[in-house]
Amino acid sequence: MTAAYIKEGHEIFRKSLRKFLEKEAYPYYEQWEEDRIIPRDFWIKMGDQGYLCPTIDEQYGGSEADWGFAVVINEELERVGSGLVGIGLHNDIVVPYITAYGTEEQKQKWLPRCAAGEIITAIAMTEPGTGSDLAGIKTTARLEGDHYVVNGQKTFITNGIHSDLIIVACKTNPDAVPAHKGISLLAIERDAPGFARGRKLNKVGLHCQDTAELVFEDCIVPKENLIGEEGKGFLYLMEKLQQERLVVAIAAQVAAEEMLRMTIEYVKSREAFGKSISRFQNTQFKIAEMATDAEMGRAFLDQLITEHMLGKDVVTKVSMAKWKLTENARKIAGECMQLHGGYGYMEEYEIARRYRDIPVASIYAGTNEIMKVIIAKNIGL
């Protein structure tokens, strides 16, 4: 059954972009595994095409669609594979903060060049000794004059390599009290005098994905650069946090469905002991179970981007999707790679890729422990 929010619009938009991605990204994706990053002129392909920032207003260089074409796009992405997660971070999480809390003049010199993939966009929140508790950050912002001074470190940045304007969090009051309304985001640009990457980092998974270190000594970032208010930085970030979690439950349930897809395919060619394996009951049963799952998750899902696009305060329903649904991906993998055999753990068939890329699924974006505890909060517990 489709989607109350596809409309006959988007499903052309999704044949358009999945032809584009049949040409440009999946005879390619192995070996950007191998390179272990995606080449920038992929970005500005995408950007040529239209599939940078969609929501955005025409004036800045997007086409004002409503946010199905960007989910059109977070799926369509996630089925070539869980490396291209960077793009939906640009588009559906950064981008964002820019829109919403940015100024004219931010929005005219930074939009533009993000809609054409020019500018590659990354968001800064955690730090070495600084994951989930985002109000125990130690980077610091000292206003001087026409500039702030940034000092500190960031790890595990989406894009890190490539970004071109990162949104930083960081301390410009550290006595608040609480220590949450000390919080600011300021856009650091590529060139900031102060700033340097640290390492890309080897993962687990996410091989083509740059995730890297970031530093600031003595960094200068123009005070104009300040996005929103000063103090307002926690409050954003958690205005912003529902749709960055909405994007990972996205990603997890079209995982799924790809894992149990080229699993259903396998396991209807594979033969022992005279006949498919398909035919076996244990397969039967757990393809059933996985089935199951992958329909239940894909119907809270489908209702919950249209609330979600409706305006709706939808937190509480967010924190389930996001764990629940990378945690359906997770035991989807494992018994996905079981049926496989021993061909599930060599490098050439998919599924093993996909088991290694599935699990950051439950940390980033909150860990599925604080999702849980956000639910219990919400409910009154």
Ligand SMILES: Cc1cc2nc3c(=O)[nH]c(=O)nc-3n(C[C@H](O)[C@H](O)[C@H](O)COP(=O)(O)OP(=O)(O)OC[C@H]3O[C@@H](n4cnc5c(N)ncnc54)[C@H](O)[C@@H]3O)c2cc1C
Second form
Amino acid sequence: MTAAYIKEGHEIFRKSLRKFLEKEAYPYYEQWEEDRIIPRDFWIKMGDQGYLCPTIDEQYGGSEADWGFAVVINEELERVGSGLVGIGLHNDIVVPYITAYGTEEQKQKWLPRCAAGEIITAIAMTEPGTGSDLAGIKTTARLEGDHYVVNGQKTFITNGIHSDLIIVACKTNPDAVPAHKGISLLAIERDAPGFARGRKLNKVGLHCQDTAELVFEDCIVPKENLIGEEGKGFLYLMEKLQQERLVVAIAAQVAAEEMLRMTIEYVKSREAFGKSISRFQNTQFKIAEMATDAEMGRAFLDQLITEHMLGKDVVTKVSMAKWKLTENARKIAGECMQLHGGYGYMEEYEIARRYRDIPVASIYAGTNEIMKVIIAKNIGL
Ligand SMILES: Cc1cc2nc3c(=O)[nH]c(=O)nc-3n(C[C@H](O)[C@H](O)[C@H](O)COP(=O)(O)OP(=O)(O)OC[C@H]3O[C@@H](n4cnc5c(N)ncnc54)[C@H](O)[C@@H]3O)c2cc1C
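Now show me the form predicted in complex with the named molecule, since the one above was the form predicted on its own.
Following is the full complex, with the preceding chain placed first.
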């Protein structure tokens, strides 16, 4: 069944995007995994075709598309591989901070180049000592005349190497009570004095995605780079994290569907004890269970996307989708690898890569435990 938010225009768009990816991404993906980075020219090609930031206003280089188009982009990128997650992060997670809270000057300066792929963005919240407990971040931004002086360190930052513009969560008032009221968002540009990249991190999966540490030592950031108002950073993050979690849930659902598809193909083609392994009842039951989980996940997700597009309050349901769909996908990865036998453990089979890539979806964008904390609180516990 096609989701309510998908219309003919979205299907046409999906077809042309898939064609583009078949030419520009699928043939190179394994090489990018080996290189541990996606080349910048792929971003430019995405921008040229209108696949970056399609939802932003035309005057800033977008096409004022509805969020259904963003969903299609996230789905098709995930079909290529989870390592393209940084593009969805740019489109649907970082750029929206500028469109929602940026000044006219900031929008004019950055958005057209974000849509063209010339500016790659990142969001830096996590620090070596603080992840889930965001209010406890230690990076400070002290206002001195016409600029902020930023000191601190961030880690696990997606697009950390490529990024030209980073939305950094920092404390403009380290003494604020409660602590989250001291957090502000600053847009820090590539050439800011005192900004340096730390290590490019070696990860279990998402090999072509560049994840890095960022270091700010007396980093000078113009006052005009404040996003929104001082002290409101935590509020902005809480608002925009909903779409971030939804994007992670979408990717996990697509990964689950892809793993299931490739495993069904595999079990039909492999024989043991004189018959196709798809004829064993264990294989059939495992696949029946996974197909049920995937189908139920898809129904919940599509309904949730529709509600999100209508502007409804989806905090509880997004938290549910984020933990449940990433957990589904993780279980499906294990079962699908098992059904591939020894070949499932070989890098030449895509299930091996999918198995490595999926666990992080339970960790980033707020861990699944934090999702359950939110759900419990919102249902009155
Ligand atoms: C590949 C990758 C990419 C990432 N990209 C980004 C990025 O672009 N920008 C960014 O800012 N961050 C990013 N992160 C960071 C990510 O969001 C954090 O790792 C995550 O929020 C968890 O924080 P932590 O690692 O400090 O774990 P911790 O907060 O130390 O948690 C450790 C464990 O304790 C559990 N725990 C913590 N608090 C509670 C609680 N109250 N109740 C129950 N259990 C709890 C957690 O669920 C977890 O299991 C990325 C991480 C990875 C791995």
